[in-house]
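As a starting point, one isolated chain is supplied in C-alpha cells, in the form predicted alone.
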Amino acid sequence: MYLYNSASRRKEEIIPHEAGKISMYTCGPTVYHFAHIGNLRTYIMEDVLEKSLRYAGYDVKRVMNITDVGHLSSDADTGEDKMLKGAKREKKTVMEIAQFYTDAFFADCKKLNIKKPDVVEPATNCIAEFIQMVEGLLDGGYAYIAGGNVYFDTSKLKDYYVFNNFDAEDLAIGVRDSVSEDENKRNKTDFVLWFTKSKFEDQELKWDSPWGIGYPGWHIECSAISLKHNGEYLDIHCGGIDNAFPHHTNEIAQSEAYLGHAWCKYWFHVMHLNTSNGKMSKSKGEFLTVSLLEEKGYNPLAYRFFCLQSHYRKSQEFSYEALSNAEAAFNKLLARVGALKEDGEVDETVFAEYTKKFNEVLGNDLNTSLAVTSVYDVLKADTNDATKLALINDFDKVLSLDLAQQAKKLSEKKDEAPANEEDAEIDALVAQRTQARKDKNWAEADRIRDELNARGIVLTDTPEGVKWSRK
C-alpha cells in the first residue's frame, strides 16, 4: 500500500515496524462541542484507511484519544481551555460536558459507519503518563521552568518545521487563534508541555505535579497516549491538516527528544472540508451537524458517499445542493443494487479479479473516488448477479455504504408507497439539471428544464439546492 507522507512531502509504500502489523494513532475530539461534518470527514477518511489495511491483510491497531482537557480556545498556549469554555456555555461541570460530547460524538461515528477504534483513551486517565514524560523531557535538557510552567524548549532541536519549511517570523501561519507573547517563553516556537496555578487560576481539573497544582498542554496528551498504547514506534498518525502545525509538529518534537529515536514513519493529513465562505469551523456561519442533515432530511451515508467522492488530500466544498446530487446518486446506485438476485455460484476467478483491481485503487494513496467507482464496473460487469452481489458486500468492508441493507429499505419503501417511484425520476431529473449547469451545458440543462415543464415541475432555487413543486 502506497500513501502520501506529509513529513517526507512524497507517496511511500507503507513498511511497517513490525511484519503484518500496523500501529495507527489518530487525533480525537476536544469534547466541548457537537462535531461538525468538516471535522468528521476527516474521521470518515481515517475510518476508511483503517479499512483499506485491514482489508490488505495488515493486522491493525488504532488508537485515539479524548481530549476532555488542556486544549485553549488559541493553539498558541493562550485563551482559556476549550471544556472549561464549554462547561461555562452549558452551566455544566467540565466532566459532564466530555461525557456528553464524547457520547454524541460517538452516536455520529455510528451514523456515518466509522468504526470505533481498538483504544479511545480520555486524557483525564494519563495524568502519570504526561508527568512521567514531561519529567523526562526536563531531565534530558529539553524542557525548562519559566513563570510555573514547564515548556519544550525547540531550539535544543536541528529541524523543528517538519512539515513546512517556515521561516521563524511565520509561526503565526497554521495557527487558529491570534498569537500573543508569551514572556515566560525563551524562543517564539517553544510551547507548554504543563500548566500550573499561577497562570489559570480558574481551571476546573487540575492535578498535583512536581512543579506544582496545574494541568497538561494539549500536545503531550497525544504524544503520551500513543506512547503508552502503541509502543515508542509508530506507523501511521492521522488527522486533519490543520492540526499539523502546531500540533503533529510539536508531538513529533517532544516524542522524539523523549526517546531519543525517530518516532513516526507516515503521516496522513485529511484536507479542509470548506463552504463557499471557507473553511468550516463551528464559530462561522450555520454549525452543521449530522443531526442537521438529518432534520433537513439526509441520509448520513449519502453524506458519507459524498465524501469518498473526493479524495482525502483535496479540499471538497459543501453545499446543500452538492450534498442534494450525491444523495441522487447514491439512491440510484441503491435501486442498482437492489435490482440484482441472489441466485447462482459465485464466480471465483470474477471474484478475485476484480477484489485485486479494488484493492490496487485503495493502495494507489487511497482513492476512494475510484473505489466507489469500482462498484460500478461491477455492476457493469459479464458476470451473474451472486458474483456481483458478492464483491459489492466485499467492497463495503472498507466503502462501509451499507450498500446491500440500503438497497433493500429502498426498495421496501418504493413497495410501501408506488407514487413515488415518479418523484425519484424528477429528483434524478434535476439533479441532472443542475450538474449540466456545473458543466455550462446550458443546451442538456435546457432540454430537462423543459421535460420537467412538461409534466407540470416548477423549479425553484432555494439556498440548499434547487427545489421543485407540481403546478
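Basically, rigid core = biggest C-alpha set you can superpose within 1.5 Å across the two forms. What you see is a predicted model; the values in this text were computed from it and never measured. Residue numbers count along the first chain shown, from 1. Compared with the form predicted in complex with adenosine monophosphate (AMP):
For Gly456, the Cα coordinates differ by 2 angstroms or more between these two forms after the core has been superposed.
Core-superposed comparison between these two forms: the CA of Asp59 stays below a 2 Å shift.
Put the two forms on the same core and the Cα of Val430 is off by 2 Å or more between these two forms.
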Given for the second form:
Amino acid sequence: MYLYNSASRRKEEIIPHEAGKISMYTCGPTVYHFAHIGNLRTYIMEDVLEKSLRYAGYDVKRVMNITDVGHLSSDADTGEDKMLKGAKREKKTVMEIAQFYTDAFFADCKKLNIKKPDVVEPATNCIAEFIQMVEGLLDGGYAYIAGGNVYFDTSKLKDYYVFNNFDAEDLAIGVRDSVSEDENKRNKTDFVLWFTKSKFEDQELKWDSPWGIGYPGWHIECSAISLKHNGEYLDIHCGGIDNAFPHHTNEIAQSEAYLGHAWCKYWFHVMHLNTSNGKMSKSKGEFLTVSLLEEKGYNPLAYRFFCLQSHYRKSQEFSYEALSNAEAAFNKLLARVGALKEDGEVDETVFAEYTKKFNEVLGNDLNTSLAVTSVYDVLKADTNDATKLALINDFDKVLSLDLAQQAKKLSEKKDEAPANEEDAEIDALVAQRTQARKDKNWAEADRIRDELNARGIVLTDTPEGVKWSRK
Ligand code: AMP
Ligand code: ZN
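May I ask for the structure of the form predicted in complex with adenosine monophosphate (AMP) now, the form predicted alone having been displayed?
Below, the chain from earlier opens the complete complex, with every other chain and molecule after it.
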C-alpha cells in the first residue's frame, strides 16, 4: 500500500515497524461542541484508511484520544481552555460537557458508519502519563520552567519545522498564533507542556504535579496517549491539515526528544472541507452538523458518499446543491444494487480479479473516488448477479455505505410510494404545508390547507406527522 507521507512529502510504500501489523493514531475531537461535517470528513477518510489497511490484510490497532482538557482557544497556548468556554456557554461542568459531546460525536460517527477506534482514551485519564513525560523532558534538558509553566525548548532540536512548508491558508491556525506572544518563552516556537499559571485562573480541572497545581498542554496528550497504547514506534499518525502545525510538529519534537529515537514514520493529513465562504466554523455562519443534514432530509450516508467522491488530499467544497447531487447519484446506485438477484454460485475467478483491482486503487494513496467507481465497474461486469453482490458486499467493508441494506430500504420505500399521480401530488402538498409551518409561514400553510380542503382532503395530526384522507 502506498500513501502520501506529509513528513517526506512524497508517496511512499507503507512498511510497518512490525511485519503485518499497523499501529495507527488519530487526533480525536475536542469535546466542547458538536463536530461539524468538516471534522467528520477527516474522520471518514481516516476510517477508510483503517479499513483499507485491514482489507489489505494488516492487523491494525487504532488509538484515538478525546481532548477534554488543555486545548486552548488558540493552538499557540493562548486564550481560554475550549472546554471551559463550552461549559460556561451551557452553564454546565466541564465533565458534563465532555460526556455529552463525546456521546454526540460517536452518535454522529455511527450514522456515518465510522468505526470506533480500538482504543479511545480521554486526556483526563492520563494525567500521570503526561507528568512522567514532562519529567523526562526536563531531565533530558529539553524543557524549562518559566513563570510557573513548563515549556518545551525547541532550540534544543536540530530539526523542528517538519511540516512547516504547507501554505499559509492551510496552516491558518498556526499562523494566527503568532499574534499574542507568551513572554516566558525563550524561543517563539516553544510550547507549554504543563500550565500552572495562565491568564485564565478559573480553569475548572486541575491536578497536582511536581511543578504545582495545574493542567497539561494540548500537544503532550497525543504523544503520551500514543506512547501508552501503541508503544515507542508508531506507524501512521492521522489528522486534519490544520493539526500539522503546530500540533503534530510539537508532537514529533517532544516524542523524539523523550524517546531518543525516531517515532512515527507516516503522516496522513486530510485537507479541509470548506464552504463557499471559506473555512468551516462552529461559530460563524451555519453550523453544519450531521443532525442538521438529517433535519433537511438528507441521508447521512449520502454525505459519506459525497466525501468518498473526492480525494483526501484535495480541499472539498460543501454546498447543499453538491450534496443533493451526491444523494441523487447514491440513490441511483442503490436502485441498481437493489435490482441484483441472488442467482447461483459466485465466480471465484471474477471475484479475485475485481477485489485485486479494488485493493490497488485504495493502495494508490487511497483513491476513494476510483474505489466508488469499482462498484459501477462490478455492476457492468460480464458475470452473474451473485458474483456482483458478493463483490459489492466485499467492497462495502471499506466503503461502508451499507449498499445492500440501503438498497433494500429504498425498494421498500418505493413499495409504499403513492399508487397514482393525484395521491403523489397530495403527498407533495402536505409536505409543503409541513415545511411552511416549520418556517412559520402561516399564510402559506393556511392557503395549502384551504386548497386541500376544497379538494375534499382532511388532515389529521399524528405522532408520525400529518396524515390525510378523503372526506
Ligand atoms: P477538533 O475537534 O477541533 O480538535 O478537530 C477534530 C479534527 O477535525 C481534527 O483532525 C482537525 O484537523 C479536523 N478539522 C478541523 N476543521 C476541519 C475542516 N474544515 N475539514 C476537515 N477537517 C477538519
Ligand atoms: Zn493530537
